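Taking the form predicted alone, here's one chain by itself in structure tokens.
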Amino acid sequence: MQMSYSAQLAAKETKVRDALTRIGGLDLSDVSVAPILGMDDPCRYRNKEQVPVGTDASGNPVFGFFAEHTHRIVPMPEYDCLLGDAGNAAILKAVRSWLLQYSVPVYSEETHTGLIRHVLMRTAGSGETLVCLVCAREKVPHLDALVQALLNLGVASVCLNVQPKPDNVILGPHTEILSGSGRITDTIGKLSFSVSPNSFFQVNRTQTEKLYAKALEFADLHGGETVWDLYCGIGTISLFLAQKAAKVYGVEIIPQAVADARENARLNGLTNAEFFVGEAEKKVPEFYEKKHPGNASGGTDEAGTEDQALTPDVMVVDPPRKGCDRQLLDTMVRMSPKRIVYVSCDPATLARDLKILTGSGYRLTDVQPVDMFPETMSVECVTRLQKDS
């Protein structure tokens, strides 16, 4: 944040190029490495904030974010993060007033006592807002007063999430809806998505449209293609692809995300996208071995997936920071798609995986860095690989 925005963009471009050449050993002389896609305004872009709650030396509630490599909360001036939605400050002030008025105890990470741990806020492009209070236990006093205060601010939905474990995972497995539907509807391009407190949904709507448009461009679909989307989450990229493909198969490890993906397909009237649960690292190799024409088994599996999916035209991967498992990369190569679109949030693991793919019959043709997270060191990339003829 001490750098001008233009300097941040230049640094991120250099970071991508350095990783691809140094870690990946790639020759970029014949690769189209496009200038990074930045933002006109690099503030107020986050549609989701997860704000830790603690206490100061006097025992008063404090809202802020953890100092790097610590659990010490750095308070936000006026309860406002300049990367988040401007309306979140009023929500945090309302929560603080409720804590003080009713002496509701804040959770202590040292003693594992108290109740209130985080305040999660999600805001749709329409302004529709969801607030989720993360607590150590299910029974919280005077919740009705807090819900009413939030509704008075125009909040559409209020939830209570219970996280009893003394670890770093923010959300627990149980969420109770206190008011509203427990969801908001957000849009990316022409598509609508139902988003809950637990949903994985890109936090920068503006840049996500650019990133997905580039992924769709690199997929080069003309209406008759079969596509796999691995690590598909709630189906955001899958449904973008389904607008132009004959069939899209999405794989995601989180059952609730797959349920959301199916609901989002229904919400958008798309019937050519099919989703199933499993680790991409295991599910795709298992599926391939089961359905390979050389095996005795064949036909259709329990999800209705046909053998034509064994030879997809395009495979899209959007893995977590750790990148793709080697077994998954090997199976992708065996399935031999014409194109692979690799969306990455970490240039180092991207470079490592591209080294494997380019050594296995694929040629890197395009690299597009995207600044999804201004004022941070993170940078996303969309890359295209073509199968050598």
Ligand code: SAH
The other form holds:
Amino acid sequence: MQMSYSAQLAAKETKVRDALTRIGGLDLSDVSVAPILGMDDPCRYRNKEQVPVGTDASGNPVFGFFAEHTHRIVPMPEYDCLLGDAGNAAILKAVRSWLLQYSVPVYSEETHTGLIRHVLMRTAGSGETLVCLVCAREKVPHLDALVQALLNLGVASVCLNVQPKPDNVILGPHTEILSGSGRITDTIGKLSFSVSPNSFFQVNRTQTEKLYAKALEFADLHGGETVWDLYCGIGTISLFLAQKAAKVYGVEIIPQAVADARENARLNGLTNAEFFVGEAEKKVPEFYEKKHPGNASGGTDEAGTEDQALTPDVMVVDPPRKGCDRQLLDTMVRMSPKRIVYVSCDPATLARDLKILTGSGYRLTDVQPVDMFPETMSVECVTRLQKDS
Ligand code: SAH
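Now that we've seen the form predicted alone, could you pull up the form predicted in complex with the named molecule?
Below: every chain and molecule of the assembly, starting with the one above.
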């Protein structure tokens, strides 16, 4: 944040080029590396804020963020994070008033005592807001008063999540709806997504639209294609692709995310997307081994469709920071799609994986860095590989 925004963008472009050339050993002279897509206004882009609650030296509640490698909360001036929604400060002030009025105990990360741990806030592009209070136990006194105060601010839904574990995972498995539907509906492009407190959803809507538009452009779909979307989350990219493809198969490790993906397909009236739960590096090779026509135990019983799934036109991957497993990359090469679109949040693992793919019959044609997280060190990339003819 101490750098000007233009200097941040330049540093991120350099980071991408350096990783591709030094780690990937790639010659970029024949590759189109486009200038990074930045934001017009690099503040207030986050649609989700998860704010820890603690106490100051005098025992008063504070809201802020943890100082690095500590449990010490650095309070936010005026309860306002400049990356988050401007309406969140009023929500945090209402929570603070409630804590003080009813002497509700705040959780301590050091002693693991107390009750209130985090305030999670999600805001849709329409302004619809959901607040989820994260507590160490189920029994919370005077919740009605808090819910009423939040509803008075125009909050659409209030939830309570219980996280009894003393670790640093913010949300626990159980969420109770206190008011409203427990979900908000957000849009990316023309598609709608139903988002709950636990859902994974891209935090920067403006930049996500740019990223997905690029992924779609690189996929170069004309309506008849079969596409795989690996690490598909709640199916956001899959459904973008499904608007232009004949069939999309998504794979994702978190069962709830797959349930959300199926629900989102239904919500958008898209019937040509199918989702599988599992690890991409296991699920895709298993599918390939079992169904491959050359395999004695395989064969295709459902006429044609599985053949097409085995020989897709395009494969999209969007892995977490650790990148793709070698076994998955090897299977992708064997499935031999015409194009691979690799979306990455870590240039180093992207470069490592591109080295493998470019050494296995694919040519890197395009790299598009996108600034999904201004004021941070992160840089996202969408890249396109073409099968050598
Ligand atoms: N493409 C989605 C999500 C990308 S985040 C979007 O744009 O919204 C990466 C996703 O990969 C997460 O949803 C995570 O749960 C999932 N994931 C992590 N490891 C995985 C694995 N081994 N196999 C399949 N999915 C995995």
